[in-house]
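Take a look at this single chain in structure tokens; it is the form predicted on its own.
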Amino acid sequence: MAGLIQDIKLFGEDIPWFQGLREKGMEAFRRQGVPTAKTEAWKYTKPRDLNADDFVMNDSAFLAEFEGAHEEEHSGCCHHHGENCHCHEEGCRCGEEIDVRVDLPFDGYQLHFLNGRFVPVYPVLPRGVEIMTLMEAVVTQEAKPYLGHLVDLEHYPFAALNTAYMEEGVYIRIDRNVKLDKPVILVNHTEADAENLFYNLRNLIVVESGAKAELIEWYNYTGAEKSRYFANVVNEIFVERGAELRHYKMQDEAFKANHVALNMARVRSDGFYDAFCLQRGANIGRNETKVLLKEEQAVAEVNAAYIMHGWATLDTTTDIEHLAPETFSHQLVRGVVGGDAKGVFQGKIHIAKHAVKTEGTQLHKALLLTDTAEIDVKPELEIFADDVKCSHGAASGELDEEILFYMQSRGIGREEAKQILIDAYLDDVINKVADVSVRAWLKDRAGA
């Protein structure tokens, strides 16, 4: 645990409410520590490399200097509104200019992080969309009604640690009734010089009543395959009445990397939260999603896919809380596991006592490619109300040798035939991604 608690300079230490939240995070992390094999929520995903003492967290004293320079030199810049900007026409570049934009088969408003640091290059945004750094949102008080309001620090130790060191991240707000024409894309680049790096990202996403938006997270590593680092990510997401957020994630970290992410979403009446995560890389990769369906007619779709070989452990953990009548959730997770790798799925559906006429479904299926691959599954239903419809299921199997033989008899090589069957197996869940261009990109990444 000592390796994850470091004495570094953080911006915002002079803001009482914010620093108080950080201190609560540190206290909660000290009480819990790094999970062990005896920690129920982590018993299948042993955090063997998350308690090391050689991780290095960047000292960010330079951030305070950057903020001051930015305020002085670009005081008229409204990059977070995309309007009336006095320092750019197509984007705001403050501080060191870094060319980080990536080519994707779809357009979007790209924002970039490099080795855990936000790169100050801003897209021009339509009216009614506000994007700023987390620390800007803290200084202007815009973050105060949201930051830390969803995360239970006593039950999520890495989220508590994230809270203790939160500084990097973005605040995104979509105004009431705004329909965003293309996705906001958060590209998290990690490069070869990130060896033993430990970084925390904290993002706030607010979709106001009647608004619609699409958010894409891409964790993209370039460098030696066996680089080792630790990314600790928390997203707090607020979907207001009648709003819609489609949230897609591609996690493709280095083979020895560690990636722990918690997505906390609150959905109000007639709101819709649609999440999909594809995990491919990492030594330990855990994507955890908790959704609070707070009011009637709130809906959540939480789907995922994972594919890995080698020795990796990829963990998909979900917890959907139906806290009001007539709320609806659906989950589908599919995994492909080879080598000595392990896939983990832990899924919980909780139906509160008064949440009648509610529906929750959950299904996990996995494909084992080798005799040494492993799948651990723990589905849970907690039902305290009558007149509800709930179901969960889990299944695992192997590639059908008869189908492989048939394909080979038609001139298709065995490896190609296996890949065709794997792609078809994953299509069932990836096809749930509503955006056609994003869906095609994810399918391509799944087969990369």
Partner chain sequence: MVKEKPEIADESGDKYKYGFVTDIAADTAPKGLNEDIIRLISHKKGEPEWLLEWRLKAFAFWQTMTEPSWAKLSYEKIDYQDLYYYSAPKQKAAPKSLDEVDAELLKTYEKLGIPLKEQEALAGVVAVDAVFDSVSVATTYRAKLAEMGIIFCSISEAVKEHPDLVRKYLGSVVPYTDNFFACLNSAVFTDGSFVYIPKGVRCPMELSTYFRINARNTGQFERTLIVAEDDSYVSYLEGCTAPQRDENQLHAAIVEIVVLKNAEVKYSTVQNWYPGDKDGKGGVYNFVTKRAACRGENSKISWTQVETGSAVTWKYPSCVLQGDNSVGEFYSVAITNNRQQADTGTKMIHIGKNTTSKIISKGISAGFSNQTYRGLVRVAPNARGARNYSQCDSLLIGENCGSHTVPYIENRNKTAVIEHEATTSKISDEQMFYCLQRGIGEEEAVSLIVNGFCKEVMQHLPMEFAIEAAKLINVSLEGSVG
Second form
Amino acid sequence: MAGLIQDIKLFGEDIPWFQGLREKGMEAFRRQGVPTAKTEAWKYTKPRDLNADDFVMNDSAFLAEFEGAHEEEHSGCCHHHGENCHCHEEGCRCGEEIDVRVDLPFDGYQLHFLNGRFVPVYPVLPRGVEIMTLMEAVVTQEAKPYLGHLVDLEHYPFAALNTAYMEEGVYIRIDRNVKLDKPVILVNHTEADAENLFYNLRNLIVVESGAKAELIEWYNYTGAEKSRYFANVVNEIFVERGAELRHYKMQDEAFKANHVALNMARVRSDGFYDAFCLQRGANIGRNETKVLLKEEQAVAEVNAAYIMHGWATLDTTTDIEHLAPETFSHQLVRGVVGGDAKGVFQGKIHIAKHAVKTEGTQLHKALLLTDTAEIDVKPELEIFADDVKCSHGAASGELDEEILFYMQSRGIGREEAKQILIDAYLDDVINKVADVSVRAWLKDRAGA
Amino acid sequence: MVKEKPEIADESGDKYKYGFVTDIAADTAPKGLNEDIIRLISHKKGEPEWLLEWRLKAFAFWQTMTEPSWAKLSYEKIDYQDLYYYSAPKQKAAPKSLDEVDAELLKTYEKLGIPLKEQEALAGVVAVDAVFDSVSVATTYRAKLAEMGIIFCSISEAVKEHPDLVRKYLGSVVPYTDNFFACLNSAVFTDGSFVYIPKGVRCPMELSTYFRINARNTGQFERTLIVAEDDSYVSYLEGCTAPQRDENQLHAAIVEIVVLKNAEVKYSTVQNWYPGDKDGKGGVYNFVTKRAACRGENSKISWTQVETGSAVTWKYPSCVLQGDNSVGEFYSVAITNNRQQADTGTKMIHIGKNTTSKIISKGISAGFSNQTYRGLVRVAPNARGARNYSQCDSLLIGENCGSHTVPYIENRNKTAVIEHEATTSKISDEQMFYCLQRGIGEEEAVSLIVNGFCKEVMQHLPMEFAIEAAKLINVSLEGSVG
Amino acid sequence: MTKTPLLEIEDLCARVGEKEIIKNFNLTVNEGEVHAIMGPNGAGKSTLSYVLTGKPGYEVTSGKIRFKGKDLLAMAPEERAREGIFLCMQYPVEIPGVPTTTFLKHAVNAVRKHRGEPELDTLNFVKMVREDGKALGIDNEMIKRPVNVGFSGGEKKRLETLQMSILKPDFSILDEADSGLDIDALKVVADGVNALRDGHRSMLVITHYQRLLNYIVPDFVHVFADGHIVRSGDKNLALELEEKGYAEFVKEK
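After the form predicted on its own, can we look at the form predicted in complex with its partner chain?
What follows is the whole complex; the chain from before opens it.
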């Protein structure tokens, strides 16, 4: 565990409520440790590889700034505080306009992280949208009513660990009734020099009553093929009354990388949380989404797709808690598993007592491409109210030989035919993404 | 008189029951579990050394195990040293007349249409053989079966008369290391049934562990072993639709089935142990390990169960499909009412090629009860062409019960096709009103709809069993509406 | 000849949820009479049928209903059915797994028991269903299937009619009995219904269109709008209605 618990100085240790949260996180993680084969929630995804002691954590970028430490240790430094740097040394990129912007086929408010650190280049935001670093939100107390409120430290060891090292991340608030015109895009670049890096990222997203927003997360690896690192992400998401958040995620990590993410969303009455995640890459990639449908008429759509080769384990885990009457959730997950890879889907629909007139549906389908591919599925219903409509389905199989033959007989090459079928298979769920240009981009990434 | 009746020995092992009465009335073993108790059990049963050794090994292993806690069940911790593992059939507690018997129990008998004499026997007022001419029934059957080479006797008897068969198969499907309760059973099992169907024989009648009532005192740790040789067939019925007066709190049984090439075994269970009262007081804890190994090509095992009794049920009849083209089926109706808890389902382990399995599970929860379907479908890397279809439906009656579905699906072969569907619903107001509008009363309507809901499973029960089971469902749901 | 009242509705007001749908409704149906209630969509025609049969959620706020002189509102839905009220539903519900024969037998015997008649044994029951079914084009195969499951619209209506014919209710309510039926199916259903008219049994035919009344000819026609009867007449009223449309009548009040 040495690798995951390291003695590093973090910013904000003098803020009691915040430091208190971190300490609780550390205690909870020490109690639980890295999950083992006996941990039910991690039954199929073995986080052995995460329990390595050669991970390296970033020093606090914020402390460096506030204590002036960076003047001595500027090399490879400080993308976050450009104009304050006066070192003028060769190789220092401070003071330059760092161009991290990426070309995407759709417009949006881009925010960037590089190897787990926020790059302080802000887009011009319209009125009614506030974006700041997590630490700013902590210092100004903005984050206080939200931070840590949704995460159950005792059941999510990696979220507890994330809480212990909270520092990097952003706070996004969409004010009441503001309808955001373009998506907020969080691009997480990981470069080759991130070898063995272990970073924690904590984002807070608050969509106030009647507001409407779209958030895109892109974990984009651009370094050498074999880079190994561990990204541990927690998003706390608040969808208030009548608000709507569409949350799309593209996980494009290095194939030896590890990516564990927990999305904790709370939806109030008439609120709508629409999530989609496309997983590709990573050695272990787990995208876990927990939604609390807290009040009547709260709705969640949680969809996902994964496509994998090599020996990856990609894991989609969901837990939808219907806590009030007349709440609705729908889940559709599709996966394509090749190589020696293992696909994991664990989906749970929980319906609390008295949460009547509720509807929860879930469907998981997977395609196995090779003899060594594996799929493990655990769709779960936990129901404590009688007047509900709940269903789940799961199916797995291979590409239909009859169809392949038919396509071949029409002159389409076998590999091409397979690709066409795989694309069509995934299209079914990617089509659930409402934003047409984002949908097209995701399809493009899926086929890449 | 006892000595004149050794030939009674019907399938529940009465021979030994009578033996016990005379032998140990004076030396009932004390509470608690240790090697001496196991030696005593083995000695009293006149077992060979190898079986004692096996029991002792199981006991040693059991001491290293912990009771499983993963099931969605909550019950008071069982003190294993506070139980009797060897005792004479209870006589002291028997009521003297039906007047002394719980009125609720009598009502149930009446609804199930059980004749008075039988009711007395069930309640323990009179001896079983005072009701049925079980001697003649048993001997007639046994003679007929013996002609065909079928062995159907108590397992204790089989240990003595067919030691090679028992030694070859006992523990071969459920090893004593399998799980906590199976291990306990292996150490202390008291009796149970043994069935052997020789090659090419179709058993001409349904074999039944009990004629309705002679199950009394079979014991808490029952062990059944069924072996079906190549090209054979047998249908086996276990249980009884009438709730039995039972002082045993803990039951930990094992059923092992070996199915060889082209053979087929149907195993049907109706379980209606005492479920405890309305407030959850009393009732049986039922921790059962049932497993069938389809060892030969084209072999088939079919489990059908109707579970309505017990305060706590922990039971997953499983199919290990080793032979190519072998087939496993699991049809289940589980009903929980009041404060009952059931965590039940199946495991389908596909190992051979082109193996198929089917799971149809119907769960009905009422009152304050909680029920979980827990199932595993696993396809091993070499199980090319494996097929599974699972359908798990739950029906909730009332707003205070819970219904949970936890399937595990593990596929390691791309050619396997696995489908799982589950739904949860309640009896709709529309259906209810439709029945009422045609003059059908509320309870009758519920039972109609519930029986309709369970139909896919019930039709797999042997006819006479199915009729009783349908009645039982109605009785189990009483008081769940209105 | 004095007529015996079978159903008497006095100043009935009823609501569904917060919404008042039946307002001061009055109607008396005597033995042997067939009354038609016509009205525009959303007038509350189906609500009336559910109030009469006691469907939960339909709340009577004031007024009285007497059936054979007894207080109908004090009776549970199944008691009303056993007393002889039958609702031929517009959208009969599906009951998976329950064979139609089983369902019918339970219903028939519940009603017979209530009337003090002996329960039918299987043989006589099957005979009766077969005979009555034949006229309606209902074969054995159909009644083996679960109640209404996978039935076409026409099959559902024929099954409703079969139930009516074997339960022999004194008072039948036909709620949009022609919806979803082609003309041939409609004739079959109407013949089944007419076969029950014996001078004692009464009916309430609820319909939006006049078409059905060519086949089941009513003694009285009532126009129902805004929660009560706005005009009554004989069968010619239906024709007038067909010609002029509802708007004319709704204005009248």
